[in-house]
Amino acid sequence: MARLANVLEKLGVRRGDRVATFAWNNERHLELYFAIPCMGAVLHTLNLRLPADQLTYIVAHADDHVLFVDPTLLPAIEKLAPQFKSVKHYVVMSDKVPEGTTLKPVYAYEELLANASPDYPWPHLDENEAAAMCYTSGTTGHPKGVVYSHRSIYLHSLGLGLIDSLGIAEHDVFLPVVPMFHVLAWGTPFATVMLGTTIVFPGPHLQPRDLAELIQAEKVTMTAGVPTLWLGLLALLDKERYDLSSLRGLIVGGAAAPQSMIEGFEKKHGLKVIHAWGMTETSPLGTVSRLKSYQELWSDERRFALRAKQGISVPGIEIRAVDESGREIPWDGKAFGELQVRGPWVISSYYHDDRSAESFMDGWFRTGDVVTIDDEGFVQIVDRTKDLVKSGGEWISSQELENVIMAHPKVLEAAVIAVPHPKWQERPLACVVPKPDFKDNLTKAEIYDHLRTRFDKMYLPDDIVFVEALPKTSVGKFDKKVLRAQYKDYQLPEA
């Protein structure tokens, strides 16, 4: 790490400068996670899956000075480099500079380290100085920058280690499947190093079979990723045998985990899903769905329904939900309101962004998630404010419909969006991906029969379309803005 700090200094990096990474989950990336902030600069992880215009905006807005890139990702950076006006140096994370690269000036990671001193005079940093930053994925407007201080990262790491939080410990073997560009892999690289946990990196290999083989071979005890990844792994395990008995927890976040998936892992394969919620703006840990001692004695039906909720706030995070008039809603599990949070690892503003003011209310960060909170303190996300279906004065949760549809044994994935309706303003449309074995053997009638066991008629989708695949965002969530654009002129049967 000292050699790397010397390299950064030789490249002209000074205290407070932003240093960008464009890399997979690997050991060199981890070295950068510590060398950059510890020498006083700011680690800036770039999202590999963002479109070119957003990446160009982010690099310019952050004013990145040096960019580290994995060799397999060189083509993407080479295309954009002419637009990266702030970047003064490129470092390829390899033994030698690949022949033919158009990046200039460019260096090889290992060659720089080999010629650097192993001693470095580490500075005394203020705990409130910037240590790292990430950008939101920009679903509306430009992406927004979120800066993490040394203090917030340290406190967040402590929060990840709490036994009733994620409970990461020294004896664990941790596999971060969540990308290291996505909210700093949910802060897990910092927490695992702090706690002495063994880390196993997947690199770019994130297909279900790759993950199953890696967990089996390395005896992984904990892993973390978004639901779409784990849905793929569950489908694989339902067909093929792997010994994943070492796993004591699959952490699921980034989007709501369907109850059917939580049950499927536990009932069929003896694997426990740990359902959590957070955002880029919350570092990201906010809530974890851990059952209280007496709740462990409840029936399977009640326990799994509770574990499908996003859970209770972890120590250090305060929560509330307010209605459209700004009044706090009761914790009765019925009233809807926008979730708001505050705490030592929640942002107080965005980085150089005028949109900060509209994102806060009396010091509380407005998440944009519509939730209920029950009398036990368990949060359940009903929807994003922009994803609710507003039908004739009633609010319909697209997320609740999706979770029930995905509980059908023939369904792999489902997304529900609002489409215009001449009478009711909006009505729900369900886009469904059948499991491979049922591509030609799943009907709308089967899904409607399944939904009628849980919903009244007015909440049912007005139509169901079968698709080969659902569009995903850069972090693996269903990309509903793409679906809404695709079906903006869709004519519903009744309409």
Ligand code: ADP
The other form holds:
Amino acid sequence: MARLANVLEKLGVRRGDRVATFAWNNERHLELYFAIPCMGAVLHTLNLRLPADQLTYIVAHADDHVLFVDPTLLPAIEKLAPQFKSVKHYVVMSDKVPEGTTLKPVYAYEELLANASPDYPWPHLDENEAAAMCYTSGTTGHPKGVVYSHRSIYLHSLGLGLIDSLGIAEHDVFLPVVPMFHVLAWGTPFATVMLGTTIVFPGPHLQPRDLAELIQAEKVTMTAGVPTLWLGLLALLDKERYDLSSLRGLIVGGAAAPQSMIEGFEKKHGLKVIHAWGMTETSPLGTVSRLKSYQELWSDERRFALRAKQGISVPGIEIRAVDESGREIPWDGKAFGELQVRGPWVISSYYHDDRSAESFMDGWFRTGDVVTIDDEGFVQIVDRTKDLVKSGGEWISSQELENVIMAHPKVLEAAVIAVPHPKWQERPLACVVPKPDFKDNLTKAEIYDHLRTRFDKMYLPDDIVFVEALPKTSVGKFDKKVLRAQYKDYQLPEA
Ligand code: ADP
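Having displayed the form predicted alone, please output the structure of the form predicted in complex with the named molecule.
Starting with the chain above, the whole complex follows.
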């Protein structure tokens, strides 16, 4: 790490300067996670799946000075480099500079390290200095910058270690599947190093079979990622045998974990799912759905329903939900409002962005998630504000419908979107991916029958379309923006 700090200094990086990474989850990336902030600079992880115009905007907005890139991702950066005006040096994270690269000036990571001094006079930093930054994947307008301080990262790491939170510990073997370019892999690289946990990196190999093999071979005890990934793993485990008995926690966040998935892992495979909620703006840990001691005694049905909620706030995080008139809603599990949060690892403004004002209210961060909170303090996300289906005067939760559809044994994935309707303004349309074995053997009627057991007629989707795959965002969530665009002129049967 000291060698790396010397390298950064030689490349002209000074206190507070931004240093970008464009890389998968691997050990060199981890070295950068520590060397950059500890020498006083700011680690800026670039989301390698963002479109070119957003990456160009982000690099310029952050004013990145040096960019570290994985050799496998070189072609993407070579294409963009002419637009990266602020970047003075490129470092390829490899032994040698690959032949024929067009980047300039460019160096090889290991060659720089080999020639650097192993001693570095680490500076004494203020805890409130910037340590790292990420950009949110902007759904409208440019992405917004989120900066984390040394203090916020340290306190967030303590939060990740709490036994009633994620409970990561020294004896764990942790596999971060969530990318290190997405909310700093949910802060887990910092927490695991702080706690002395063994880390296993997947590199770019993120298919269900790759993950099952890796968990089995390395005896992984904890892992973390978005639901789409675990839905794939569950479908694989239902068909093929792997020994994943080392696993004590499968952390799911970033989007709602369907109850059927939580039950599927636990009842069929003895694997425990830990459902958590968070955002880039909250570092991301906000709430975790762990049962309290007396809740453990509840019926199966109640326990699993509770675990499919997003959970209670982690110590340090305060929550409230506010209705349209700005009044706090009661914690009765019924009323809903926008979730607002505050705490030592929640940001209080976006980085150099005049859109900040819209997102904060009396010191609280407005999440844009519509929730209920029950009398046990469990938050349940009804929907993202922009995903709610506004039908007549009623709001229909797309997430609730999706979760129930995904509980159908023949369904792999489902996303529900609002489609314009002449009378009701919007009505739900369900896009469904059948499991491979049921590709030609799943009917709309079967899904409607299944939905009718849970929903009144007015909540049922007006139509169901079967698709081969759903579009995913840069971090693997269902991309409803793309779906909405695809189906904006869709003619609903009775419309
Ligand atoms: P983006 O998805 O916009 O790139 P984030 O990763 O910060 O940015 O996503 C945060 C959002 O993801 C939350 O506001 C919420 O809508 C959604 N989310 C995160 N965790 C969960 C969860 N457990 N259940 C439902 N939604 C979740």
